[in-house]
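In the block that follows, a single chain appears as structure tokens, in the form predicted on its own.
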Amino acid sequence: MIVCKFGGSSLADEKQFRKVKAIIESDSRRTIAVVSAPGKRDSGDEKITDMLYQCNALAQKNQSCRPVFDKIASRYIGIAEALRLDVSRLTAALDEVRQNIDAGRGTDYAASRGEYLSGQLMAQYLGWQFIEPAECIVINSDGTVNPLSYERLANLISDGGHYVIPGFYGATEQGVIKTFSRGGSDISGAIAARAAKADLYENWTDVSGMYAADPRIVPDAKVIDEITYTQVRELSDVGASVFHEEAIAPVIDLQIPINIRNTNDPDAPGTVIKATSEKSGIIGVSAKGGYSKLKLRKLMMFKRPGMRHAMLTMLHLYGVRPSFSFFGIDSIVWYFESSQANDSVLTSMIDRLKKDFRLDYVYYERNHAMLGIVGGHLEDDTSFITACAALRDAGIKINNVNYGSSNATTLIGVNDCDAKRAVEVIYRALFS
């Protein structure tokens, strides 16, 4: 049995809905479809979810969301009419959603309605049973999946049944609608695959798999044919965004393979994500910007038990949670997302660090990026030397290197302004 999830670009209009139906009907094993809200039809268009956030913002100001919501309703009604579906059922659902948003049901409720309405349409179009995620998918307060979700969803699925499940949302244990982070329909698909004990989880999008580099930076980048769960998470951590890294967790215990496919090119094999791979060497390079760098030093720092933990605790008090760490004999460099703290907060934090820990020095810098070279068995691979040499020859400054702490990733810190060029330089050095 196959669980197939379709992203927003796969459901942008009636033509895309028809493509989805053709894909589903081409393989009888596809019996569960997880759907996103309609995405952009072209570069000048708006995503349904973004418009729903606008509706909620208006409601929070005690203003009617009708002007924006009418655009949303028009999109859905246009799809329904083109597919010759029962528009009266859809109209009733749209009216209820608009009234609830205006009544102040909250951000998560508003954001979730794109998937809800998309699911209603797809269930009617396919003639399949609609499953309401709020009745079975439980999301914890920290946004993670509650294991109760698998059992509850499994109880709603029977052999021989065909189901449509909206992605992106569920509910708290108290029954209040809650969403995952953006892109969370990938997680919903993984939950469905786990609950159904699927043989395969297909993730249909608008690209033919995961690329060895961002094709917007490297237009001729190769598609990765095979990648492991760990490698996907490592690539996602440094900017690759084709697949939500948290969607690995539900399927990893059952080792359900994931196949990323292209709705607009269904014959392309895509990328298979699985538990293990015998392949070695580099498979991809990616970069993520928007980091700040905090560097501090104290003589004999690591001879003082608990000092590093105490400093991290202080960082957390100021809202700073480092993503990457580099260590010297008497020094630490922490990279954190710049959005976590403004300059005044960081200045206050540094003053406190200096005073409480009597540091030799501590300072921060903005505009940093982290580049990851990801592959298999990298502890036996020296490609990072070639990569560093290529960056040097291109005049790109290297700020930090972390090699050996992971057998799947080498991390290289560069300036934010150099990140995209660094990806291209390394790709050319390692893949050409």
The other form holds:
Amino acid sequence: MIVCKFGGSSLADEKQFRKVKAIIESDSRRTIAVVSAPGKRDSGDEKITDMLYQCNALAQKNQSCRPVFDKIASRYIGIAEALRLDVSRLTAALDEVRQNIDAGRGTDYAASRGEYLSGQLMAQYLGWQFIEPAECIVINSDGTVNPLSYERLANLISDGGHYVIPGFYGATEQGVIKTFSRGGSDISGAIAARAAKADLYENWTDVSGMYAADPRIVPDAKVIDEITYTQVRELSDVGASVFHEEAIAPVIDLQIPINIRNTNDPDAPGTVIKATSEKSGIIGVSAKGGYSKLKLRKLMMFKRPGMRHAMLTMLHLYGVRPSFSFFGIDSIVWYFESSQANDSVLTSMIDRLKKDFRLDYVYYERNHAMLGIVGGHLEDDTSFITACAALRDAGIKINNVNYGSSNATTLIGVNDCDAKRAVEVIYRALFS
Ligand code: ASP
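Would you generate the structure of this protein in the form predicted together with aspartic acid, following the form predicted on its own above?
So here's everything in the complex, that chain up top.
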């Protein structure tokens, strides 16, 4: 059987609901649908989830959420009317949600209602059974999936019927509604795929798969036909954002393949994400900006066991958690997200580091980016040399390189202002 998850753009209006139904009905193996809240109908539009967060913000200021909620209500009513669904039932559900938001049920409750209402409508439209995620999906306080979820959901679907499950939310072990991080319906879909022991998890969105480079930077970038779980995580880590990287964990043990598909082009095969791939060579390049770089040096540093660990502990005290590390014999470069610490925090941190560790020097720089070239068996692949040569020819400064620590990724640190051009230059050098 197939679990299919439909993202917000696939449910933005009644036309999209119709496409979803046609997709589901074109393959009888599709028996569980996980749905997001309606997304943007065009670039000027608002996502229902964003508006629900606004409603909650108004309620927190003791103001009625009505002005924003009315816009939400009219979108759902428009869909229900066009699809000839039961509008009076929907109106009652909308009233209840609005009153609960105004009564201060909180952020997660408000945000979750987009998926809840979408699920109610889709269940009615397909004539499928609605499953309430708060009764089966358990989310830990740190936002991770509690494994209890798989068993609870498996029990609810054990009669092998047809089900619609709203994405993005579940409940804490105490039964209080809780959401995943943004884009979290991908995680709900993965939980459903695991609970149902699905043969395939289809993730329907508005692009025809994962691209070898961000198409906003390289408009003619190719779609990746096949990629491994590890490679997806590595590409997401450096900015590729088609699929929520935390959605890999639930399906990895059972090795359920994931197929990214396009609701607006259902014949396109999309991208298959699976456990292993025979393919070697480069499959994608991506870059993520917004990093700061901390550089420090001390002669004979690595003669002192535990020093690196002690420095990291101090960084943590100042809220700095490095994402990437580069080591030399007497020096370290750590990249961390710039939003983690402002200039005055970093200045005090540097003073402490200097004093406590008697460093030769330590300083930080803003506006860095990390570029990842992702592929298979990269330890046997020298295309990163081609990539570096292309960057040099384009006059792009390379700040750091990490080749060989991961079979799946070569990392290249560049200045933020060069990141997009670097992606394009490397794509042209390696893929054209
Ligand atoms: N509706 C939620 C969001 O906008 C979750 C999702 O679409 O996956 O983040």
